[in-house]
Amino acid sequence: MTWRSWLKIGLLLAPGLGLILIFIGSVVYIAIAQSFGYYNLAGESGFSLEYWAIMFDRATYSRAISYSLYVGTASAFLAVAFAYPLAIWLRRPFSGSLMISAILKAPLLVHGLVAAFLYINIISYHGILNQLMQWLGIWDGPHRLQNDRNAVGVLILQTWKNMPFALLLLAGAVQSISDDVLDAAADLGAGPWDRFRRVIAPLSVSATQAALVIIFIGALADFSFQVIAGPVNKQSLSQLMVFFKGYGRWNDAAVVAVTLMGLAIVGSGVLAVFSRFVMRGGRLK
């Protein structure tokens, strides 16, 4: 392509890419600033490493950027655990697969924060799971259930809600797949274990990378879920930055912000290249 053509493709994506490009642009670079003490709120503004030396030395951050990492990283791989089978299922239409193919995807018409309310009105100390277990005479009395030390709740509601998503990325890429390949690798004596491991997988794998770096991102960042089901010893990365911001800290918000974008963008690259590595059997290539 000439440079005219690029000209003109740059022309034409001008107007809706240009201006995304300058909204996001200009938020990123503010909060970076603010980490470094520029556009302070109150007093002076200046370059400095303050507020990141500062941040450095509370535990509350390290915590919470364990913690955080740990609830992203988990919940994307439970979702697409589970999805995975669920896709390969579904992949040849059968006698109610559109039915509950539809009954799968519910979870995406329902929001977090209700989706939350929903869980913890069930596992509360007197909700129905508590109700249905001492019914049963499993156990004596109500258990505390909620807000677990492990976040148990929160990998529960996440995988949840992200595993519709994670199912329409990898039905689409399994469905794809021609049934002429499978049913080549099943006459070389392949089993369905093999089939997945040397077919589907390899075959499916840019799906499966679209879907662990998106819901890790939005697992890393998610705020509903951890105020509402999330362990009170712990607070999320999203947690910290609100907690900043509501006494006014805008400066140490946003050294938690570029923290959280920093993450995301580290971690989205480490899961790609480790789901390429382990699904193409050791090969990056």
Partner chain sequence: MDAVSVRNLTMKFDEFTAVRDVSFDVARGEFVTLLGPSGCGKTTLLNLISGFLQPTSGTIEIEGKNVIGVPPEQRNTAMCFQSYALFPHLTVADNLQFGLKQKKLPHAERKARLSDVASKIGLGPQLAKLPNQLSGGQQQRVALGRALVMRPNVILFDEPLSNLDAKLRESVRLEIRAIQREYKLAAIYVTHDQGEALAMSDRILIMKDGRIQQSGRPDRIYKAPESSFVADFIGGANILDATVIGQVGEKNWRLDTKMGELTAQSDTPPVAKELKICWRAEKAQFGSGDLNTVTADIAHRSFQGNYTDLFFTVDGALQRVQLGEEAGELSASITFHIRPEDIIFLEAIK
The other form holds:
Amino acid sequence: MTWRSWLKIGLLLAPGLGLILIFIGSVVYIAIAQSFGYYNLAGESGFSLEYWAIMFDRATYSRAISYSLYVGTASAFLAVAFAYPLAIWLRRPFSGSLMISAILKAPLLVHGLVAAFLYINIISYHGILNQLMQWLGIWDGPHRLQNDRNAVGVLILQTWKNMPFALLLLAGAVQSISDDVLDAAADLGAGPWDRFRRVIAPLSVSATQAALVIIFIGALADFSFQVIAGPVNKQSLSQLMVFFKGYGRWNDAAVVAVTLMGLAIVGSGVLAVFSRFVMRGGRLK
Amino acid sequence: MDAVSVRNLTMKFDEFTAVRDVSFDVARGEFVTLLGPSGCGKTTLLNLISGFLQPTSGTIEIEGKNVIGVPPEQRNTAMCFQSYALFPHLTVADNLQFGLKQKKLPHAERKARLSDVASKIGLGPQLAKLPNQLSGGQQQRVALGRALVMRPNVILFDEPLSNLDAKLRESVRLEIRAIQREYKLAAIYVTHDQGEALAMSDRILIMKDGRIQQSGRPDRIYKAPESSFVADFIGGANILDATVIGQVGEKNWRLDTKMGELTAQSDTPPVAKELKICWRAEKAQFGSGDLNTVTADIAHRSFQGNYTDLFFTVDGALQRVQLGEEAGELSASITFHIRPEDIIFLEAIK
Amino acid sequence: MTRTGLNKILLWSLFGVCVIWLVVPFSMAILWSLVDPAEVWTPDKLLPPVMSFYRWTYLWQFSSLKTAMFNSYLLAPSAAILTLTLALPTAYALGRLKFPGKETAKLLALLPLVVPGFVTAIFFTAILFQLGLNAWRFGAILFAHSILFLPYAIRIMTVSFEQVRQDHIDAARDLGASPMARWYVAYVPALKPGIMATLLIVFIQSIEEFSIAFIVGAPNFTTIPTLLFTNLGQAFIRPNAAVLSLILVVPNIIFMLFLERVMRSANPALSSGKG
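Okay, that's the form predicted alone, but what's the structure of the form predicted in complex with its partner chain?
Full complex below, order starting with the chain above.
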């Protein structure tokens, strides 16, 4: 490599990768710097651990961490758990399979906010679900289902929205396993469950990891589902961050942002290792 | 009892019938080859025996037990795939042991079988490698070893050598045959390569359009094809239309053909007055003889090393004569004769 | 049971699930969007008592729907073209040149997908405040969208550049083609599906993007998602939210169907069979 070819590659990468690095780099840098008291928009700037110290004492902060971790992990596992059997079922085309995969991917085209609206429309106090349950005689009167305590609504929405994405990744991985390899496993005495456990699962580890991590990060940082369908007495980290920003408390927002990114990195790592361990039958290598 | 016994097997895919009313047996220790052009139904037949397809009608017995409806994982067959179908995430050792673990064999027995098969296929040093670190020939051996280690009732080969280069193919051919003999396995081998079939088989079943056209020992099939398809597919015999014009003595028939009047000698009489006959290129005798002497203009010659193919046209169709050194002396035309016993009667002309 | 029989049963049960999953929610939304304010739709009635397009015309005339649509439909194509332009040089380098650290560069290009959207949004506004550019909302959102969706564009275009066949380029050169002619005969056909896919994906992503538009655009720059969010939260009127939901969904479905076409023509399934 001469300096000329390096220059050429540098110039080619500058508008794409270069911009990404500068933009994301400065966003992350500002977040970290503000969380330690720099770039203070109101008042003095300077290094300080005060914002972190005060934040650690807030109950809302620790509650938001555990709540966001719960939503992120549960959504990731639920979406993958629904997508996996479908991916295996749709591995080989059959009549109608194209239509099914098109329908299953439909939520990809529906905006999350629209999904949230459709959902609360169904479960609302006088909504169709309440009416149906009363008509069937299962419930005596209408139940209040919106903004439930355990964030079931948020989990349903996250799963609905993310399952097609997981399906897309897993279907790609499962379809790339050749028929011959699965036939060979059957020929050597492996039944359907063993074929899954010993061939399909180990060969789709990376797709599962990718699906889990990406869904986890998205759900961990969820804002709109939480605001519309989540429990009223709990806040997600994004909600907390937007709340602080709304009052101009940038440094507090930055502490939450850095927490969010830290959790995203650590959580992704844990999920990736965990799924690899489980799907390779208890071995890491 | 036969290792495999197939009766009246038919397989239909919607409109298309891949296998039509096929019956045959394979004895223990016998090596049977299914030979035919692509699309003849030979791979479908193999998939029916291994259990990947369920037949439309007919029965399959393995070691005397009817296996219709039994899934592949419960059949005691082992398949060598054309693509090898090695598990990409498992080492050679784990690939070889896959079926044994599935059978839940005790550890000691597994180890013993593994080292036995590894030495047999010569892959001892490669046991810890992953399939993509092996050469094509080595992968093929793992596929073979993975099937052998199961000690199946019947081992099935689906064109296992088609991805190897010509030289390697010859040596693996011999190895497969030697191991099959040693373990006294019943083997069913699918190929479209007539050379492979002739060299390896105890018996060949020639298939076309889902039917068995002819079956028998390789030399019998070569010497006595029953149809122009078989005569052409194996060894590319010269085929002619002929009309029987008279019988001479008990076994000799006089025939009128586009190549002139010929006399054929046969233990069985011709099946019809108008029929196809064939003769092998290498049976042509140089120079004129008492009977069946032909002189023709050479249209094309092709030097093959130890012999030369000379082509001439009869009624628009190329005929081939194979000659040794004497071919070199010829320039424009050739005179040869065919012994009457080298002319073979085939099927009637419709 | 045979595989086909099993599939049939699964097919029908899935069909049932789809009815619950898609048909019921959307028909409810359609019905709600048609509720006329003359009479409320009480739970004891199966259908709205009075149905009209009043809500549709009302929202069109008196809400910020028109501005939101104008903003969204100006923003999305601009972002699509800008993203594609920014991505092309990087994709060319990643797809056709060899240099050390290429795999790392490919991974780094995915960074915007990993940082949570609201973190990006909030600290991007912080930067805008620092630079004093916080009034320039359209440009700021366009800039942020273009960078946020670069990973998709770079990924797709890199694959497209990889698929340009060297022997086509060599054949063109061998036959005496100029650089321009080479570009047309070897590059353009291979890149076309990728370009279409990139434009569509960025377009849809930009139309749907909420966090940047919400944080950077607040309070007076509206796009369709932020308008919908307002109507789902503070100003929740069910029929109005129904109308907005439907307006947001329909173009996506059309574009996605189009995208599916493009993708399929770009990646023909290879099949092989033997007897």
